[in-house]
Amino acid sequence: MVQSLLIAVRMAKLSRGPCVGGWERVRGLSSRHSALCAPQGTVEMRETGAAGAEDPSSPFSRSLIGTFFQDQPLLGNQLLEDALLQGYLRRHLPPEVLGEVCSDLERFSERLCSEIQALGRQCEETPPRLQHYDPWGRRVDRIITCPAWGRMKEISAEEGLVAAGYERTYGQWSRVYQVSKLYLYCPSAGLFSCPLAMTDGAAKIIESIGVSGLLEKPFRQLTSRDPKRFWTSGQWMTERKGGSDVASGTETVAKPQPDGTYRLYGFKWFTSATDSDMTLTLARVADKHGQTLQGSKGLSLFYVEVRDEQGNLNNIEVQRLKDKLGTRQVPTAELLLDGVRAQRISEEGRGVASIANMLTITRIHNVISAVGCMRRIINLGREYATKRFVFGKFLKEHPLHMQTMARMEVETRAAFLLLMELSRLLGREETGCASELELHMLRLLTPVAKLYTGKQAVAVISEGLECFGGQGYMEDTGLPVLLRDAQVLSIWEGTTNILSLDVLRSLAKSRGRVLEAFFTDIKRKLEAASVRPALTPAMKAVESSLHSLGQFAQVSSERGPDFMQLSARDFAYSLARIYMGTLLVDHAAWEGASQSDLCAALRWCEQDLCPVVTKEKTGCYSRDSSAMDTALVYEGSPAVRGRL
């Protein structure tokens, strides 16, 4: 009898104390931490019913579901938890800039926990929808987004997430500041980072063309800190025939009007951030006979305001919203352009050349998203490892688990330093400080960084989900969305193969000067790092790989374009790994570097830094190998039996 009473008392305490106490801890968190998914204060615990007390010796009687509840990972101040970001800023920013930037980033990181993270989750849970008709049958084509999406737009203006790159408050370091802020923001943004990328790209084009006349208004709106004035921009380039091949795939026609404007007619198959205020798009100008010039020379760039002053669509029909694997938070639509009013902002036939600056910006934003989400999954994973107790100890005490996370960490550190080097080079280019070598490096590293970090993000985030076991697969934890959204990073703004070929184009167009700059820059960085003997193994690995790459480049130039195209992907990977190794070595040689910086450099350089040479030795770029590739892929396919 006494024993039964003791059991009843103990079970009552366990069923109510730990459960309620656990949620009270979440409710009472300071702004330093926030729950990963649920907005604070929204969880209510049900009282155990009287029936649950009928058999207190049974721990799972009716509504009583047991005594253990796993603590969820909490989001802390992401600046204060990022030693590499802090170290990079201390190393590079001038003292008069460092204090202001770090203060703002720390404040912003608190806002991520207290406000932005919950808004981003709401954007994921309430995706946009399309209303074709109003209640009275009128065609309205309204893209309806959730209130959190609108609030994200206001916050983006308040925080200057685009404006910071154009105000140039910190001179050549303004882009480093902006990119650092976006890197912290992206994993919590509910994909509002996508319209910000488009907006930044549009502002860059306008700035490069000249902020005057009709372009003065959109530039001021795109770079405003006033939430009531701030505009976002879409990007309407892709058509059904095209994808990345806009030169042959663009069918949209621009008909000149007597007042100097144009009317656009066409079908845009994939429009990003379709709910934006304005957009830039490509079209072919028709002559007086209605004829257009095909190829890239026939394309011009146009500025379009999506709605008129009354809020009506500018002769645009929204056919449907895209049903995507990830990035569901972002309205992406198919559009029919039926006489859209537009202004040509490029020289006629110079549309493709005019969007080059935009591609630089949007590809860097792609890298920001990749690196930011890699860092986020690691930060959550390591926090979870301090509270998940399995097989007699916490996850952080299992050496194999720590080894896995350390490998993820090395990948992320290398990607971060590549991102920050890109932002540094961009800032110098925009303020007229960049040398010829730095301009070449910016041209080369932009596609290289985009293609490589896109692949890294998918691999690292996938591995990161495993750190949470089954909970990493559950949508209501807010974790799987990181992986679904990451998959777009290797596709959007050019797939891995497309960008690999773009790297080759940069070499050809510069007549090899881009590659010369690559070799020169690495040798300078390694020479400066030679003061730290502990880095010798990593430096030797980089030097050896660089030498092998140089020999490959010499040989490949004699073997023709087919050989180079076959090797393009591995060549781009080699550029990425060698340069990322160099950046890790360079950072680890800094006098303020930590032991972890040294460890990351050594571990990165243990891998094959030059896979293009390794693959070439196996003959995989030969004509015979290419023929075998096709035979291997199509064996058994009806396509080779004449049935398709």
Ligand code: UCC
Contents of the next structure:
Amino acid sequence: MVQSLLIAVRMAKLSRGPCVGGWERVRGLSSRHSALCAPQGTVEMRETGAAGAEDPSSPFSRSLIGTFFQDQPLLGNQLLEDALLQGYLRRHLPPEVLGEVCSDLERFSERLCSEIQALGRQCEETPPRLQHYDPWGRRVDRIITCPAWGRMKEISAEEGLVAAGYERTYGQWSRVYQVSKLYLYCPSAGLFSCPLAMTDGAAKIIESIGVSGLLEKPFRQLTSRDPKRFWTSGQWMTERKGGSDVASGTETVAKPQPDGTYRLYGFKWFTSATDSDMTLTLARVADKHGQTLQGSKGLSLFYVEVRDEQGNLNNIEVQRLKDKLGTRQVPTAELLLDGVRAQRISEEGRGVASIANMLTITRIHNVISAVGCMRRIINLGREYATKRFVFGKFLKEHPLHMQTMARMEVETRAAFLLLMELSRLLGREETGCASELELHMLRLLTPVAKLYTGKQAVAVISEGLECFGGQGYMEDTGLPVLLRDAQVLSIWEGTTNILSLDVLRSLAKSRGRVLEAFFTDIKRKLEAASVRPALTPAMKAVESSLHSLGQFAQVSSERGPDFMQLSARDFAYSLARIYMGTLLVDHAAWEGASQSDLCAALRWCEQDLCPVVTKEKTGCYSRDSSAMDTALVYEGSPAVRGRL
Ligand code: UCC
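Counterpart to the form predicted alone, namely the form predicted together with the ligand:
And the full complex, kicking off with our chain again.
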């Protein structure tokens, strides 16, 4: 009788949530009872009578720190937990491909949990370090990475994380397969996804130039599945004078050698994955008087093997490793190039145009990372919400919390479909079955997707950390690294503004045809989606935004370059939101679509899909407004006192 009474009291206490103190008073009961009563979390019971704890005579005893310990979020099979990925693959992949791809992704997702996730954590906990000198004073500049980083390289080869894009086992769908695998891998990769991005980009450039002669060996190694042969590549573009404006920021000089090779002399300011086997880099060819041509037309692209056969650096001095906010797993260094042996692989003066192929690939990898990490924080957050008990119920039963997570979900679904559309277009371009319209869409959507998902990732992951309360802010939970790493996604490979200007570059270079393709493609998709009346509100929103955007594009081309530049970011955001809305509508119109797919499309299209038109009405792209921007920012600033 007494027993059941005490248990009832305890249950009453618990419903108001655990209060550690309460436990002590009822300690007298056998431990089995107390464990049973706890509604959530793990109750670690200290065996009563265990040595020390109970012996008041002992001057030494372990601290009693309470019994409640919150269960941590667990990582399940990320393919089986991803309804949208499964739906997308079921909808698009031919039946003869679907089975094979899904079983490989399911197996790989198990490997993520059983092996790769822990390795990624080790890469974060054991960042690379630089040893300048050996014990006897010789300068060695050895970048020492942790064993897990080396193991990640082997696994990347075994799993064909780059090779899959070039083996083309599944024809035009090979990129969709590769990108799906990288999307699952990225959040667990310990940022090995970074060298993989540049490795894929380097293979792309070599393939576009032609896999022959000196480039045959590197291409085979970059696309090898053999861990002993697999090579990674760097992408050395950024110098002290600048990373965005390489045309005026590149000082590195390439001195021709009698044997047709070159020696590079210069200083690279931000070189990621500096432990890679090879790199592609920009430099200015010196003429016989040592003079070089300035500007973009003076830049050529060079292939460099970072070490010789003996493993010695190729006349490169590693000045220091960068102290970064995130991506600390990746060795990023400042390098002095003091006669680096190199081969020119682009026409002289066509360096930027040639490396643009690499930028397209690395920017798509940037999108993979953004979307993969958004999906990961949601998957961990929703799992945690089933075991975190607050205010008398689990987090998942709190409507406000679920509303917040649903908004993160809609953002992530829109970004995912944009990523997959990019991969589908890239796969068609590389297998020669892309139409002119699709080629234009690939050129336009690459910068749009990179700039928009880079921003989304930081916003969604920041919101995601809050889903864990204070634990989202504790490094040892392995959660904050997702946000720290995400911050780079809107900076490297071209900042948000630089890529907004690249959108304008694509319009100018294609004489507007990329925009015509954009309009045509959307109209086709909306027409096909009209079979689903429930989507009407979303379709109407996309149609009216598209119409407004069309009018804006008309006006802006007449208003001149300053106006277009000032509106570039909002214009790119409008392209992103309208196209993501279209893709959500298109996916929700598929006969296999779920209620959630429909809901995501409707909710996405409730927002302002065309911010450039909304903003334009405020006159914020006018010269006066631009002058006011500067005045606003510099009011009181000594830097420009009296000069505005
Ligand atoms: O950050 C870096 C490495 C980090 C690690 C990698 C991680 C990858 C993701 C991992 C996820 C986990 S390396 C630094 C990256 N740097 C950039 O992204 C550069 C950003 N700056 C730009 O994009 C600029 O706009 C530049 C460099 C492209 C501007 O160059 P120019 O020479 O001043 O501009 P031009 O004159 O307009 O372009 C020169 C030529 C033109 O071709 P032609 O001469 O035929 O008219 C352009 O059309 O290059 C062509 N071009 C392009 N073509 C320029 N951009 C593109 C493009 N995106 N696509 C095609």
